[in-house]
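A single chain comes next, written as structure tokens; it is the form predicted alone.
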Amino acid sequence: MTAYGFEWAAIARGLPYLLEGAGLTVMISSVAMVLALVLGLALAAISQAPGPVARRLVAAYVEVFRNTPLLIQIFIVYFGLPQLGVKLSPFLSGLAALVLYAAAYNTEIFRAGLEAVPHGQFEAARSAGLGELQILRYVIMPQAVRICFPALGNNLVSLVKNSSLVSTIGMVELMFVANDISFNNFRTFEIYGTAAVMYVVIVLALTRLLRAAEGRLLRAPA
């Protein structure tokens, strides 16, 4: 049985490829990001709408897209919409999956943010003049912002990670460049250690901005 021989040239060759792989997923994750904070706070004021018919609905979207494996959700966008008629790329097609997939998460985490948020602030904004939607802006969210901005950055992150899945369909990412150089010159280890490398610093980097923030949140004035 004969050693395995570590090859630096061959991280040298597939860096700038590999490079280019990560800031495709910074991009995509960023815009998955975005998207999916917007979706997960528009769903959990929904949830706490008077209508009944609302929440439930809300409610079940939460549990499927919880309680189902992302990869899953990525197939069937791809490979199961185009029966129904909708065709997408697999850009857009691993793009809606993960905005779908992570806004169930900030849903929740949105839900119980408002829900922490104590009654007598309502009754406090009303008695103040201040209609629905002011003490929801001004009152209401700037406070549950700050109860589950932890919880929030923890799905981030998850969702960074997540994005290697969207390999399978075709996008091109880190994870589908990787496979790709090994594939054609057989240096697993080299390439796909690379790759977790790469994968560290976004996520080191993320988690930094992640906390600057929350430190400059908690310092704001309420």
Contents of the next structure:
Amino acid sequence: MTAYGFEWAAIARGLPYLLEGAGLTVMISSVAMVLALVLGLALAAISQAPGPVARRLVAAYVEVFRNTPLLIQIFIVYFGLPQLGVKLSPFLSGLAALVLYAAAYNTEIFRAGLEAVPHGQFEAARSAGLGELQILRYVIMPQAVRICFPALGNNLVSLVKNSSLVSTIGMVELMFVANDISFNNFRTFEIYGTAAVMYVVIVLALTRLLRAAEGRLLRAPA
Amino acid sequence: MSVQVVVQTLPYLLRGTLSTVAIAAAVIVVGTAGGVALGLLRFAPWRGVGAVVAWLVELVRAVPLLLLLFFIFFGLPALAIRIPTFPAAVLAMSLWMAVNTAEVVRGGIQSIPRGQFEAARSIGLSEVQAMAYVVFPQAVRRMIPPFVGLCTILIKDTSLAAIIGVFELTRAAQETIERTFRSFEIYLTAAAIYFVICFPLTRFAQRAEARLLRP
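Can you switch from the form predicted alone and show the form predicted in complex with its partner chain instead?
Below is the entire complex, every chain and molecule, led by the chain shown above.
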């Protein structure tokens, strides 16, 4: 058994590609999160509509996507939908699956946030003469955002890590690049180790950033 | 859509499900034991131990499970540590489970007012006794909802084992699709099976949390 020589050179050679992959991971996660925030907010608003139908439909979406594996969701979009005539590229499939998955969690966070604002706030705002949209904009949202922010931040961190799964259908990001390099040069230990360091840097930077933003958000007047 | 394909392949998918449950059970036992130990070590009275454990937990938690799995299965053989697929998957997932459980344990213990610990100390209990008999039992109640949530995520994430070739539900689905070419129906069925396992757990966690909020 020959001893394994740790090769810094393998890391140096792979580094430019891995950094590019890390950049893509950040980009994909950001785009997916923005879309998932919009979708989540829209669905949370819809679930507040009068009558049980809208609420139940939104709840069904949330529970289905939260209680099935993201990997299977990715496979259904990429391998399953073409059978029904819907053929998406790896990029669009991966993005769609990540957005739908993250949006299910965001919907639940927004819904809980909206419901956590005491009902008296609505009534007080209305009796002060504010319109529906004004109430939402100036009274409910500032409070709900503060309630939701930490959970949304956690979801974004999960999204960064979960985005590694789209490598399985060939969407290019950090995990895909790490696989690609290490299956070619067999320096699996160095390359996966470097990729792990990159994820740690991204996640820790993001966590610190979110914590700082949370601190400012809590101090700032509405 | 073909219902017939689903009916014909269901027994094979259920065999995969059994393996999924076995993997999840093994990981929950090993990972939880490790996680409780790590979580408690953060409050150890020995200097520096808590900080080191906190760092370790934060680092490992920042790495995606898929990468942990690939590092253990593809990366460690480079160091002549060769682990077969099944134990590699259980090891990677137990590591993941342990660091995440450690966070749940930390959160639970920190949610107990510090006065409880001080009161226990002042009536003459040692630090270990105060933790074991006063703080931890109260904290456990608060750990249950997030811990069950964690188990749900784990059960979903056991699907990653399929990528390195472990036979479980997702792998069974892939093999079935290789024979039948009905990817939509088969993956949908697999998703439904995961849902049947995970949804009751999610509900239980929600109820347990609601019960905690009530006085």
